[in-house]
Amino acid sequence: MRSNTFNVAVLAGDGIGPEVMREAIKVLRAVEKKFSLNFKLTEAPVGWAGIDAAGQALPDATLALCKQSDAILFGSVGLPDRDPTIPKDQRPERAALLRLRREFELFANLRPVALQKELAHTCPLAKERQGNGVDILVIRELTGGLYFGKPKAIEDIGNGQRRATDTMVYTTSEIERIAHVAFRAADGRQKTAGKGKAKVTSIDKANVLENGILWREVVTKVGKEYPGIELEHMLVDNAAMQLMLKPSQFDVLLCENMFGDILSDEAAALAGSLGMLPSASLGATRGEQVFGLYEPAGGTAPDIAGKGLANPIAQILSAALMLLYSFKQPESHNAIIAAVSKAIAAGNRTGDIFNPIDDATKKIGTTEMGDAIAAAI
């Protein structure tokens, strides 16, 4: 019998991280009560908070806690205006977040992008281009490609010239494992949402890059194992255009690391605010559970930190993804999704999604939005 007790490392981080994390914990406590679950939530410093507490962006004790936990609920790290002299390999973005990805082999980043009908005004596209709505899952390979390939260097080559080298590298097995994640996700979306034929759109640059050729070959081979799912291949430049022209044509977007980084941010704009967008970075299976790191797609937003203005929905929805993927609790996941929808339908809006000409809505703060969602569980 599966245990209903789950150990979570809670790493709020910097900027608005602690504020939105408080609201996610509030919602998890409401879920805990309703579904008879037990969340052991242990908080630890990371980012500049880790540097202040222990001299490291990822303190040894924080890493040890993560290794003892079933999942990581992450806030955000990085304060660009603080101590720009610190070496880049010690900055929180690299020393904390990238290290966690490597340490736990978090190779699959899942970023769902959904535009609720009440928030259509926040989407930069005209209503006729929004079609029947935006509901896309971007799946990005997270530990390979241009960001991690070797050699990687900046070197002097004489005559006052310098040369920068980055290397894009992928192996068959790396492509296979992320492709399986995409096809399984498409199948799951079809079953849970009662959608029509599921589709995976695989993104590459096979007309120019050798990596793209291998990527397309391997994804095609894996796709044959999922005959019920449509597979299409699309060049990355065309995909960037199609996201703006007709986003409703996409279901699951499968991307290598750099292309996924770019396209997921572009797709994020379709939802109107980064404050609405969660993400899951998944690693290896531990028995019945998948270890993952769950974080909002946005950053630390230091300009609004401490003012009660941040939208906590992305952090709350990240917690919902944790319940779904790591803890296999679809009912509690669905309850959070429904609660967010209910809070928005009731007219609650943080500043980033507020429409001043809509008399049926009210502008509220971070805590009030968390309260509304928790009350709706």
Given for the second form:
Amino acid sequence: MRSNTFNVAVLAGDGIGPEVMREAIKVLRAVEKKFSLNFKLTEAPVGWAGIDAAGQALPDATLALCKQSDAILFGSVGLPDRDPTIPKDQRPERAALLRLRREFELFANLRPVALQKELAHTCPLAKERQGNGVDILVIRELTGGLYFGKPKAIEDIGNGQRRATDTMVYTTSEIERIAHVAFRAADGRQKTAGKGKAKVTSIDKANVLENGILWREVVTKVGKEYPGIELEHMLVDNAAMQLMLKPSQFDVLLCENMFGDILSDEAAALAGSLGMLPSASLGATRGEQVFGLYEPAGGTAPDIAGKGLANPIAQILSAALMLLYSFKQPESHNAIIAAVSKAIAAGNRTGDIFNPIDDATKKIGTTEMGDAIAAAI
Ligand code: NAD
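Having gone through the form predicted on its own, I am curious about the other one (the form predicted together with ligand NAD); can you provide its structure?
Now the complete complex, all chains and molecules, led by this one.
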């Protein structure tokens, strides 16, 4: 029988990190009680909090804790106004976050973008373009492609000219593993959300790039293992346009690293506020378990930090993704999604999603939003 005890490294980080993490923990405790689970949540410093506590953005003890844990629940790191003299490679964004991604080989980045109908005003698209609503899962390959391929250089080539080279490289196995993540996620969404037919839209540039040709070939082959899931291929330029014209046509969007970097931000804009957007970065499967780092899509929001104004929903939904992908607890994941919807439907709004002309809503702070969601569990 699978154990119901899960060890989580809780790294709140800087800025609004500790404020929104407090609310995610509150919600996890409510879920724990309701579903008879046991979360062993161990907090450790990271980011500037790590530098202040132990002289490193990712202290050795924090990394050791992560290695002993089943998943990492991460807040955010980085404070632009703190010590600009610190070398780039010791700054929290690099020394903590990128290091964790590398250390745990987190090759799959998942960003669900959902727009609840009560929050239609936060979406930059006109209502008629929103169609039946936005509910997209963007899956981005995170460790290959143009950002990491070799050779990578800027070199002098004489006559005062310099040449920059970046190399886009993907192997069959790199494409296969991210394609499996996409098809499994589409299958899971169909089962848990009771949707109609699930669909994976695979993004490439097969008309110009050799990488695109191989990507399309391999994804097509992997897709044959998932006959219940529709597969379509779309060129990246068309996908960028279709996201703005008719986002409701998409279910799971599967992208290589650079295309995913761009399209995931474009898709994120559809949800209106960064405060609503969770993310998961998944590594390889360890036996039955998938190790992952779960964090809000936004950063430390220094402009509102310490004021109790931040929207904790992105952090709370990140915890929900952890329950789904690392702990295989779809019921408790769904309970959090439903509780967030209920809290929103009841009119609770933090400043970032507040609509002053909607009399049926009230502006509340970080703690009140966490309370409303925990109560709805
Ligand atoms: P940001 O995402 O922190 O903030 C951008 C805007 O979104 C701000 O106006 C902020 O108030 C708002 N916002 C973000 N999260 C919100 C929330 N939960 N509720 C309400 N409003 C929210 O981006 P930035 O200002 O460019 O970066 C600030 C710092 O965060 C930088 O040091 C950056 O490097 C770092 N950062 C870290 C991560 C990470 O840890 N994963 C990600 C992005 C940025």
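Residue numbers count along the first chain shown, from 1. Definition used throughout: the rigid core is the maximal C-alpha set that superposes within 1.5 Å between two forms. The model shown is predicted, which means the values in this text are computed figures rather than measured ones.
A displacement of less than 2 angstroms separates the C-alpha positions of Ala126 between these two forms, with the rigid core held in common. Put the two forms on the same core and the Cα of Asn211 is off by 2 Å or more between these two forms. A rotation of 11 degrees carries the smaller rigid part relative to the larger between these two forms, according to C-alpha superpositions.
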